[in-house]
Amino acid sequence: MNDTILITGGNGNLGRLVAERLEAQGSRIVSFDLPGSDGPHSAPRDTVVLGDVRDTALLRDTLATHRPDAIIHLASLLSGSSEADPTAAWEINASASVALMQLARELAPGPFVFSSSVATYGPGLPSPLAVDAPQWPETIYGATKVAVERMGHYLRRVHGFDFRCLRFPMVLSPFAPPTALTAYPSHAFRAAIEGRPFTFPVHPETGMSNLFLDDVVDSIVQLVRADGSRLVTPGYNLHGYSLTAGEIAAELSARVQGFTCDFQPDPVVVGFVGGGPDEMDSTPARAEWDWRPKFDFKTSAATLLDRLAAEVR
């Protein structure tokens, strides 16, 4: 490929992962991000700009100097964030994010594909979770991501915009923000690897559906580049695995010799993830953009260790 590709985010872990497979495939890699994020990996890599995402003038020039083929925008706070300043949640989630899509209309009318999440559809849902199920959530974070959703697929209906959502459920990743509520799962995989006991804030049966960060990443690149004439679903929900707290408690004893842990539910977490979905209907992803994933619990599990255990060395 010969393509140029703007990442909002693009300075942050889930970002950097996605530039670097993009790169490799031949793309050139705009990043955007606020200041502060950059650092030696962001230079001679790709273009950095820096900037704050509700800098509307900024994203103006952004676009129309480098003139991007594709979108890709992972910039958000984050649901701890979210729900401790709804204000700036709404403003940076959802405002800003539909004054990009406007701006790309006019400016890089490709592919633009934008990072949602189950936190989108309310507690107590079926089980597997349909991509049309309804979208009640509960809280800000959810919110602002149906309203992006919705206004994505008013513009792809009315004015051909190529919107492109993916919905992902919990994410393994050694690069879990400690103050992210919904990532016990991983903060467990790193308290095991640096010798540290562990509390998870969930009941043992509590589970919910999940997906190893290389699957994410490569969703994402998958579906930027997938065939845009058979893309019919709005937004497609993505599943790996289903994973109790209580299954990762017994995977990391049986893996990391010594390791301890107990269970004190949070009424916060709890709610956040204890009416999730156990799976999540990834049907339509496969058969638009034949979307597979490649790691199952225990590829993760090993994974994930080894790669913490280098990081931690």
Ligand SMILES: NC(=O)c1ccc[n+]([C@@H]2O[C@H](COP(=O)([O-])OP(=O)(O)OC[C@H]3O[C@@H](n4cnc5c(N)ncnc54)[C@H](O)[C@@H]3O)[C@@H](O)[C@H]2O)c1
Contents of the next structure:
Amino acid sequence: MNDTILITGGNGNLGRLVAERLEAQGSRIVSFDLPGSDGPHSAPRDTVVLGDVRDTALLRDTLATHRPDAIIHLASLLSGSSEADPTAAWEINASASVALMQLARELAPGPFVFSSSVATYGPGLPSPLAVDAPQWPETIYGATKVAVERMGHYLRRVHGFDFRCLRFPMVLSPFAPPTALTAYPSHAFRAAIEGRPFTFPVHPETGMSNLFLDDVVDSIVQLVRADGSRLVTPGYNLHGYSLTAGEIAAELSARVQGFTCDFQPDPVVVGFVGGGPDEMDSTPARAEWDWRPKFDFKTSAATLLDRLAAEVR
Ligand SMILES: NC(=O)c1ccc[n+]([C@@H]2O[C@H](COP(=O)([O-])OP(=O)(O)OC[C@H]3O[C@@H](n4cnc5c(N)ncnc54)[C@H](O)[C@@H]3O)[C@@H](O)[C@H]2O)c1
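Complement to the form predicted on its own: the form predicted in complex with the ligand:
Next comes the full complex, and the chain you just saw is listed first.
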């Protein structure tokens, strides 16, 4: 592919992996992220724009200069930071995303991929979770994502804007930020490899829908390339496998000698994940753009342990 793709949040955990994957396919990447956001894993990109997505003038200039064929919008405050500063969460996650979509309509009308979340749904919904289940989240993080979904859907319906939305479940990843409250499955794997005991902040039977990092990255790359004429669903729920904290503990005990853990449910974390679905219905993604996850829990666990072990060696 000889196209140009703008990735906001291009220095983030997903952004840089998506950039690598697209570069390997021949795309030119314009990465937009905050000054100082590059870390030890960052690689040089064709074009890097450092700034804040709240800076609408800079976004306009970036789109007008580079005229990307597609936009992958990943810049966001995550769950913990959003709840800690709801005003900033609304500005960054909701208002800036809406401004970017309006600019994109004018200056870069190709596919616009938005990273939403299972957190857009409230607690107590049936599993598997249908894509059109009611979206009444109890967190500001979830509320900001719903706001963008609604505007994206409106722009698509009324103006033909090519809005494409993925709702990720919990992501099993070696890069889970230590502050991400709901990333305890990934944190447990890191503790096991580093020889530390781990306290699960939920009940052993607390289940959730999971997807391995590589499948998340694949889904973004696949959706930005998907044939738009087949896409009719406003938001795609993705699901790899259902998993309880107890199953994670058992897997780690079996695979990592000396691993120990206990369970001390934290009401805040349980509030985030406890009432969530342990399966998301990914039928529309499978039907409309042939999505299939490659990793089940066993292969995710083995791959994640290998990568973490390589990191600490
Ligand atoms: N299940 C889920 O809820 C789930 C799981 C994974 C990812 N996601 C979504 O995927 C996206 C990427 O996630 P990630 O894991 O790569 O997170 P990340 O925190 O690693 O990356 C986000 C990036 O956005 C950047 N950013 C934050 N505020 C910014 C601002 N004001 N201006 C410019 N850049 C800003 C950060 O510097 C960071 O590099 C996010 O939108 C996230 O909400 C959701």
